[in-house]
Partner chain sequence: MTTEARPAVGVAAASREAPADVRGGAPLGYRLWRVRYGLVGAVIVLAVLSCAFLAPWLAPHDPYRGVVSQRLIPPAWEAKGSASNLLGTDQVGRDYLTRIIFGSRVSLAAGFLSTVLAALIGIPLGVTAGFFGGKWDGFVSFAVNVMLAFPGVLLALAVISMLGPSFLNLILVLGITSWPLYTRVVRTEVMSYREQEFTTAARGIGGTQGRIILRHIFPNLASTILVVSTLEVAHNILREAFLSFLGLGVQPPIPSWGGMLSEGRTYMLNLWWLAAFPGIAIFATTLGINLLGDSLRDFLDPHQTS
Amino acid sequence: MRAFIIRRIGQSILVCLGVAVVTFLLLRLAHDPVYVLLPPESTKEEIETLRKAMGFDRPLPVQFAFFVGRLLQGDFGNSFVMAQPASALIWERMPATLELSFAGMAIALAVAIPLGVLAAFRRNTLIDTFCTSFAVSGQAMPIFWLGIMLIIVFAVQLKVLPVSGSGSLLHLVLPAVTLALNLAPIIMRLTRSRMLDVLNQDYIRTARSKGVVERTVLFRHALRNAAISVVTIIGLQFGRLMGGAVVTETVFAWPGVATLVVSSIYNADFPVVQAATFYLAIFIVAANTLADIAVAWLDPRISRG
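Output only this chain's structure, taking the form predicted on its own.
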């Protein structure tokens, strides 16, 4: 198990470095920030002066070597637009993004897993049909449309929740529910599918024949084995959750990293985009690594393999 954990951590470090490198190259192919920062009537001399001051007159390999050297120190430079350290700007907003993501994940798990177990236990009944319909509807709704509908119903019509912004738990409800309703259907459908497979296994029939209470059969025996696939998909969906936060934060004016990144992309603010991409990649890779370790703990054959 220890060797498995060390190997996964090593792979995670390589992935994060790869993300930083790809982001560096793609940004330089997509934008020239000099033309974004200067007004259209700027002279050629002014353009060349700013390009030299920002270091964009150097060959790309030299820029890349300088970037990697600072990356290893956790320094992404200063924002071109706000003239502040990019890392500081990201960490100032990161708590809000993580708060929203973890709240959305918690709500999704609280809804999806019980519904998945219930749908499998009541297979081909009205309850199963309701749960399956919920899953299909949740996956079919675009996340931006869902957020707008929730605002219209609960903030504009019923006036029980704030429209946007942050500052209290009430402000967190609508954006977190939006993320959860977009994520829960996948987890629910997988939980139902895996539970149906497990409930047909011989050891489940043996446990029932011995008179084990049905609740114990479902949650102690069946759900533990079904959880292997569920934990895996949770780790994989964490990246989708962070991606969904981009749209959700924009719709609800949530002061997280995503809104800062969107404005930085429009302004070709390389340092901020690079820092945000790298730090978000760390959290996504960490979530996948923890999911792999949890799966290996649930099924030791994986770590031995």
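Residue numbers count along the first chain shown, from 1. Bear in mind that the values here come from a model prediction, so they are computed numbers and not experimental data. The term rigid core refers to the most C-alpha atoms you can superpose between the two forms while keeping them within 1.5 Å. First, how it differs from the form predicted in complex with its partner chain.
In the core-superposed comparison between these two forms, the C-alpha atom of T250 has shifted by less than 2 angstroms.
Annotation for T132: C-alpha shift under 2 angstroms between these two forms, rigid core superposed. Core-superposed comparison between these two forms: CA of L183 displaced by less than 2 Å.
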Second form
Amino acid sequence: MRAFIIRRIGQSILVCLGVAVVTFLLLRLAHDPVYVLLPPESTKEEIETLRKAMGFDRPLPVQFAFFVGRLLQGDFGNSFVMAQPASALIWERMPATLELSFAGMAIALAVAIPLGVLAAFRRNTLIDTFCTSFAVSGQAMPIFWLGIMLIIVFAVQLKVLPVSGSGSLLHLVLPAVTLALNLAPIIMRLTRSRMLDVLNQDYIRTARSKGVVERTVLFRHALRNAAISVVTIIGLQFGRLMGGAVVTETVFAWPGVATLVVSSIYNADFPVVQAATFYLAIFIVAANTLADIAVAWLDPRISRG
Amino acid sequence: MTTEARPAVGVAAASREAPADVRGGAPLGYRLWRVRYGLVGAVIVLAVLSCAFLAPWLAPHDPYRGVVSQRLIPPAWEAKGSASNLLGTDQVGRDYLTRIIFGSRVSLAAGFLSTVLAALIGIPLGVTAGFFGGKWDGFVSFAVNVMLAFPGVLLALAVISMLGPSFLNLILVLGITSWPLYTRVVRTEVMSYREQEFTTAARGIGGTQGRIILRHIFPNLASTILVVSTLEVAHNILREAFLSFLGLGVQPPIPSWGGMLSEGRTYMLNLWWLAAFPGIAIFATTLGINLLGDSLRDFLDPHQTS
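Would you mind giving the form predicted in complex with its partner chain, to go alongside the form predicted on its own above?
Below is the whole assembly, all chains and molecules, this chain first.
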């Protein structure tokens, strides 16, 4: 188990390094990064000074080494618009994004797992058809449109919930539900198919042939084993969760990282964009790693290879 | 695997064979759904494709010319609606139905072209990684893991903010951020073929590696690639719509569903339909493509029915 954890963490550190490379290259996609980093009205001297200061006149590997060095100190440079370190701005916004993400994930799990289990258990019935149709249409739904429709129905027509912004628990309802509706279909489908796999196993047949009550078969035998897969699912959906949070935040003007990124993109405030991309990616790597370790802990067969 | 019904609790032991769903036991509604959903998908996709190709003939008006005196007309069934603008008009007096019909062009073109680009990057990487294994495989898998660490749409946002918004950049960005799925799926499948008899046989009669890959392994991948591509087109249509919604995709006045949704959102307080219709168009299109993709998967790969 310990060897597995160490190996898994080692891999994650490598992936983080890869994330750093991509974040680094992102800035080089532009013709000349200096023009992106400086506001358009800068003078020639300013441009040259920055080029030297940032080391853009040096070879790429050297630049990368410097970039990683600054990265380790959490230094992405200052935001052009706010005159504050980009990292500080991101961390200020992170709690709101996490709040939304966790609320969305919690609702999604609360809806999707029971539905997935139910659909698998009542396979080929109308209940199954209903659950599957819900999942299929949910997956095709543009999440930002769904958010707008929810605003129109609940905030504009019924006037029971606020249109956008944050501050109270009521403000959280619509964004969290939107995010949850984006996540629930895939979680439901995965839960259903894992549950079907488990229900097909020999030990379930054995339990049934011994005369174990169906309810015990489902809850004691099947669900416990399916739970392992569900943990994996949660870990794997983290990237999707963050992506969904990005979209949801922009629709509801939720004061998280994504709203900041989008406004930074409009303002060509690149250090902020870069920092946000990097931190959210690291976050996802960490979540995936934790999920993997949790699964290995739940299922000893995995860490023993 | 038997399909043994347990009437006491109503559980049918899950059968792995797809046709069993269609044949018997299941209620009529379920069976109809299983048989028809691929057809429904195909009909929707065909309808959207006809809109895209026949837009100038199908659309009742000019998508770019607005009539100032006829701004923000509600849809025909509302009190102040008119029959000549079935879905009403937008804030510059352009026919909304016409713009929706023309909008299918951007969505389909962006979804299709970016998926082709993703396939061109992802498939060769996946095939070679799965076939040769070793260090190259290690490197490719690493690259896939790194790409998957980014919250999809955020990387696309960041890249487009560097390149600037345009249709070409949109396709580039969606393509270079969505190849890992191809690589991952193709790699796993090639690894399973590598040790099978037909590959060993081809090697035995002296086939070169290039020939084995192209003539023996690649044809086996066709169905997987087709299924992944269908689902990716739908996915990329959704992402294109979001980027255009943020104003980072196709630029106005070119009609795009994401862009129209973003303009319509301004009027959501009293003119809800302006935001509703483009979204319904996006939803129907991706739903159609997904249904088609799901049924293709069931049809082409009987092992994977879930």
